[in-house]
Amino acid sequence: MDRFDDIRAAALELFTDRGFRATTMADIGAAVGMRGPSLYKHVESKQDLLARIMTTTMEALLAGYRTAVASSDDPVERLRRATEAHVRYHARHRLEAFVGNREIRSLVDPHRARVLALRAEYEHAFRCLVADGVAAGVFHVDSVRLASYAVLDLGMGVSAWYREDGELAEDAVVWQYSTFALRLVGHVG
């Protein structure tokens, strides 16, 4: 792990525990054994650090989505795979999910606009999956938009309760949640 990765990990923990506004650069520095001013050799600002965390999170989610759906044209299989990737990411990256949801209000433009655009792209991708299934006659929903929001909320919720050492294995949660997603969109199969 390089120095930036250490700083990012410390900031992520502190932003989760204290919130962005209550965390200082001195706090982050202390967590990695550096003086606050020395951090500026590795990051431009606390705002830049938050933006990088949130941007890389959304970029990772989009990349995971694209990989998941790339090898199938079947709407059912594509939604299952996309949901699995979404849930798995949130199970493995709970702090990023927490900070990404809670601290969007702390971002300022142009960072905020960039993260919101990535979020919109991600939601739109899920909405298109649902719309494709409706068009193919395999999904039955009153609102494609609400169905895509519900599927996304499933995965984001996992980050609040899932633990690697809990009673449920990650693969079991991922499979069950993908089944829930298909039920949400009215797939009977």
Contents of the next structure:
Number of protein chains: 2
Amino acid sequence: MDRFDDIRAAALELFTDRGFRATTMADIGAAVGMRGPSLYKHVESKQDLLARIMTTTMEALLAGYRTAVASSDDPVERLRRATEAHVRYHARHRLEAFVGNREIRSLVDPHRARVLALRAEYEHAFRCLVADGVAAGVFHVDSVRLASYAVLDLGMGVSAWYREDGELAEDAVVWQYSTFALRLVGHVG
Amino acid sequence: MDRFDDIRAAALELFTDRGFRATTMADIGAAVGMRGPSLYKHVESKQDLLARIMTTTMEALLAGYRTAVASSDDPVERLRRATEAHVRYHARHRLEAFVGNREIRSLVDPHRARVLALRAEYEHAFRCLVADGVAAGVFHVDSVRLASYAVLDLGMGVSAWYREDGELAEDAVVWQYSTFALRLVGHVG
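Got the form predicted on its own; could you also share the form predicted together with a further copy of the same chain?
Let's see the whole complex now, leading with the same chain.
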């Protein structure tokens, strides 16, 4: 792990614990044992750090989505795998999900516009997956948009309650939640 | 609306906007045009305000749940109505949901223990609704616990994306989400 990864990890913990606004660059520096000048060699500002955390989170979700859907042409399998990737990411990156949800207000443009565009792209991708299944006659929903929101909500929820040391294994959560997603869109399996 | 309600509303906005830690009692006082002594006639501290916001939120959710399930003995109708109440609350009280999710770390005992106990009670109530349906042979799930978490996740999601001026009416969201919940637990309607 290079120094930037250390700084990013420390910032993520601090933003989670006390919020972006109440965290200072000095706090982040102290957490990784670096002082001003060397810290600023790696990051421009606290805003830059938040922007990089939120942008890479959305890029990782989009990359996971693309890998998931590239593996099949079947609308059922595509939604199943995309949901698996979505839920697994949220189980593994809970702080990113938490900070992403909580600090979108703290992000300034152009970063904010960039993150909102990536989110819109991700939501649109799931909406298309549901629409494809409806068009193929394998999903049955009143509103494609609402159904895709509900599938995405499942991931956000997991990031709020999942714990590695809890009684539910990651795979069990991932597989059952993807089954929930298929049920939710009216697929009779 | 009495003065406490004004103070609570201002605190909720500020906690949402800048976070609990970065909000001061002076900020809250300024937002309602009150100075220290008169403000402290209504609230003990910032911690007291957060505790009251989070406790009343959970009490309102539990009261909504009880009203919803009191109206029927049928497990399907009970889960439908409880989910409707859950989703409607989250569509209408988005700041409470946001602050509740984000600031549980900022709450100190005994408030924190009290809120966690209320949350556990609420989760348990939904788990029982799902278990009742499984016992009656009308729901089919691998894990009652996971299915009840997924139903609850739907509400949290709604609080994150729902807007009154958006293209989806509250009733449409509430009704379709409760249908999603019934599908998710394997009810064939």
